[in-house]
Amino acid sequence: MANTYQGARRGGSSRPGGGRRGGKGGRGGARTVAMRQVRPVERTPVTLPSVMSVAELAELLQTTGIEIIKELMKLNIMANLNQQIDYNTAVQVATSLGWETNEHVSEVVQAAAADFTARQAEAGTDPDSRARPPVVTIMGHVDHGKTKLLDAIREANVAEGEAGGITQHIGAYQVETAGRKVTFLDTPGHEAFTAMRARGAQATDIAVLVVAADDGVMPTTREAVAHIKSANVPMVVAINKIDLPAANPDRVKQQLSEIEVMPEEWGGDVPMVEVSAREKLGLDDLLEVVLLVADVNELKANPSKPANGVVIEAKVDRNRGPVATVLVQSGTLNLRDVVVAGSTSGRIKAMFDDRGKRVRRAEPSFPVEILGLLEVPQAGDTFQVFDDERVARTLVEQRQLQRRADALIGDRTVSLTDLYSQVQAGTAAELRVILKTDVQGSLGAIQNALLKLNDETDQSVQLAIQLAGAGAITESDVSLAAVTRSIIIGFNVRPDVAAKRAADTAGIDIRFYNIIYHLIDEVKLAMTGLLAPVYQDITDGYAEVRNTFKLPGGDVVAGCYVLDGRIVRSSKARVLRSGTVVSEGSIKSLKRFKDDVREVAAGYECGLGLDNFNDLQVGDQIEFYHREEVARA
């Protein structure tokens, strides 16, 4: 019967005039033929969205969303109706379909993103502004109690009875003295700081930098101090531990001035309280410090406009998702807002102070946490209220791929090379510089002979150290270089791995010298505009010494772990302890097991020896490197 039918089909579609509508004299089939002739499809080019569903795009083409899905299915695109295209797909389904396009830029999105822009810089001129509390940063050397100076202020200022105690669920927070709010931001340290400030943000009013009465300034005490001040925001001195029979203020105070940081009553700009975490003197002095130096920078925000702001930190929770702390700088953020945060963006589901409790709303320098991001924007990224979702998508769109292109770019960095480019342009304005050296001795020496140099050469460029300090060039220096377009200048001192891979990805141009005035001189012709071709040095890899053996012969050779990168049988070595250069020479053998090879990569371990040094430790880290010559333009 099914062959019958097949046949009887075939048949009847291939007799001429066959069937009720197939034949010329068919009246039905000539009223469809005359359809088609006279009524062509007029159609005029459409004007797409940056984002849509599969079902908007369907009616903007005057089609099914059965059609739209067949020719996502052509591009290996597998897609229901409410599936969220792009712009560039929709253009090729609709000209696949017949269709125009106009090209389309979304003026809603760039007022969107003007009027941001505008919302954070009338903060302080709206009319309808008024007195918002400060947001601090509390900085310092690790050891000098900034954490316990951070519970001892959270445990004697939260207000009473309410539920979570003192338990801290986000990384800030806010207490209440004399009747006043402050906001505490709880940063793992100043290279967060700065990492913030990198992408844009300045989240913090008032920075409190804590000093150990008995300990004194130390070298991440001078990173900290070098960090507040390219920040550009004012500063305030906790000195800790003032009850310890050790401590001496004067001299801390003294220690300070010398880096530029000059107490009130010695005639400078910044206050100096003395307190102690431990058993909790000073700390209603401090606030009240705070306070004051709030109402002379006159904090202001309009908590009556939507909502804008910055990230504190993110994470994925497992049970939960996308998770960010927030902080509102302008505006009120509420339940149910459409949020655009850096790159992502969604629709507030729930918020919960730093104790933990539910909220519907938060007003200006209140930290919350909130779910609903659809991803984990960046800390530091911020984060605006839009009325319109769509709008909201169409900007995250339009942020990743300029966050793309940015990364493409590159052009954040400046490096001596530069310098000496935009000098015979006559374009260069000044020449940053973060100083590192192995002892104290070299480094007021250089800082000295650095500073003459303003006065040596042309005035049109000047030099200015950011930071200088004793000891390995660390990620802190690197994240500063990046804020602040600095260069980094290493005598006897080189980065560690991590250092090495941040300057990498940055693209920070760090110089080492192990004579000084080689340093100088290449420094001075940089400013001059006559720096001449010079070979640098390239990183092959790093390795660390896990084991040493004492050959028969008297050499010495050591078992080491490929950190990074790999060992060449022709790289130079350098031999690091601490972050101090002890020796440069050339690889004598390189073995893996019993057998001598040509590389070693990460990952591996390997018995190296080197030439004309016999005292590699347990502990020293050796970097690999090769010189190039690279050309000036």
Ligand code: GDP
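What you are looking at is a predicted structure, and each value in this text was computed from that prediction instead of being measured. We call the rigid core whatever largest set of C-alpha positions still superposes within 1.5 Å between the two forms. Numbering follows the first chain given and starts at 1. First, how it differs from the form predicted together with the ligand.
- With the core held fixed, residue 542 shows a CA shift of 2 Å or greater between these two forms.
- For residue 555, the Cα coordinates differ by 2 angstroms or more between these two forms after the core has been superposed.
- Relative to the superposed rigid core, the position of the CA of residue 329 differs between these two forms by less than 2 Å.
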The other form holds:
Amino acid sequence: MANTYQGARRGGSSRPGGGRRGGKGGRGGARTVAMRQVRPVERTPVTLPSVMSVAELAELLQTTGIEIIKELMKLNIMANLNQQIDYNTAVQVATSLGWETNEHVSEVVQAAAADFTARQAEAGTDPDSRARPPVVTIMGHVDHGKTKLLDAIREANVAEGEAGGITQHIGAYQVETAGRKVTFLDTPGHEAFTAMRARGAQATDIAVLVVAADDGVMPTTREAVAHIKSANVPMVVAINKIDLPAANPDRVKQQLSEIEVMPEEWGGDVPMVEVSAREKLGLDDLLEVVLLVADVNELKANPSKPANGVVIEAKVDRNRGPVATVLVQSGTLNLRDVVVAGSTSGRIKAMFDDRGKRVRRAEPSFPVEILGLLEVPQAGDTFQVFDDERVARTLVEQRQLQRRADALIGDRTVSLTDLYSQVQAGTAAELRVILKTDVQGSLGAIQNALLKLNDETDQSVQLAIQLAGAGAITESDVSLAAVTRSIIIGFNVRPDVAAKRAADTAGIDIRFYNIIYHLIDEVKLAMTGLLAPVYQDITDGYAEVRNTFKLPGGDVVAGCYVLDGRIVRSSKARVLRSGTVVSEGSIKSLKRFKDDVREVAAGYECGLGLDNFNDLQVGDQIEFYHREEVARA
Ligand code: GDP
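Could the form predicted together with the ligand be given as well, to go with the form predicted alone?
First the chain shown before, then all remaining chains and molecules of the complex.
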């Protein structure tokens, strides 16, 4: 695929979510007539809120909580009185108890969403669009100088008249060179970039790939290239550390050309600039090239509209409440604007630029810290300005409902028989997935990204998430996978011993990822039948930490008991605490009594030290594994 900056075009930013909704289709309205208890003679239709607790629903429907819980059980939802249920589910319960429900107010929301989509689409063709500064992300291998480069550029190019101001780290900054501005996102590396993409946002216009001239192309360099190419973002290479005697820029270019990043001077399409972040050499050249690429790509936006853009960072400040750094992508953000960001909203009380200076407005590509949101949005959430506070509130309500509904689906006790009958009735080809993640945050992001795959054209296979939840992969997940013929996807979580055994026995495919992009990409490939052979982790064994010792040097050695399989000295080790991966690395020492050993089998004890991890705790489980190439179907 060409990674040319001439060719780069934003894909029409499709909106996340919007696909799946609440319950399982309300059948059986008539069935319950006979079972109904005391029924008031005259009933006016009931108006249900977006989300309510079981107890609240009981009150609205003039019945008992127990009655509601029983109805929910018929829908396969195990709930208690305080549990929140979503509108669709409540409608099903109400209907089956003989109530009529008023239409939900969703027209406003639909109008708002349509309005936003239209605004996004206009950006390219709008006659009022003007050139805007490029937004740049710096990527590359660790220690190649990403942070140093970001700092050097910032120090050397503070906008005129602003020198001496105090630098604030708000997640992005702007510099000025030759009278033009460039915006840098200051979280280097592709993780943030990818996490945003997984949430449906793309903030970066141009990626600067940093490669140290003495070290050359390294694993993370390759990874970053893959991410940049897949996002179709134009790339500029900064060959850094040219001040070092060992610097060899030609070798770097050679290595890059081998991974299809072809230097312009060799007839390719990737500009490469030699720099030294330490000595501040070549920084102006780099910025000049970035601006050139920006010009070629005609980066534009209309500044005279209500703003929209993306959340770069967000946190709660003890004194100031929710604080978010947002990047305006089009329009102009003004003080006192009403903003919806992800599933929260608010009126902007104050705005600050990257030097902590109060500002009243922010134009396209301008990063600002905003105060006034009611809650903390997530990085990668998009934001929009609304004229009407009511519309904003309704939209937020709708999004919160969706979020809670998602959480409910995660918590729901799944009935195997129910799912089994669905499988039996299954028609279209489906890739069924059980998704387990370390934290709730990644769960939502991955779920959305996966479901979005279904909207892509030309896909004969549809993806169906059977279960999504945060926590370790358990034996019950494996049996669910067996019954529903699903694969299990673990993001930063691993199966415990029992689950692993069950999966091996039942032949269940469990796949592990720690980079969202890899996960999505592989599932996508699987859906299109293009999955290439890859490496897979083969488990050698499991051990449990029974006690720990601190050595004089500070290293921690654990007394372990091998539960299953064996430990081989060359194995990789993955430390699991409550099913979550807390460390991955190599074995530093493996001993039986005082002797170094190559291998320890199940049922034996051993002393174990890990490279770069001294936080082993009693009760930790350690999984030992090695990598093998496997051909995937
Ligand atoms: P990052 O992990 O990619 O963010 O790398 P850093 O910016 O932390 O830099 C890693 C190390 O390389 C630090 O010790 C820097 O001082 C050093 N470094 C960065 N840029 C240069 C450079 O241009 N020349 C030299 N000699 N060292 C550099």
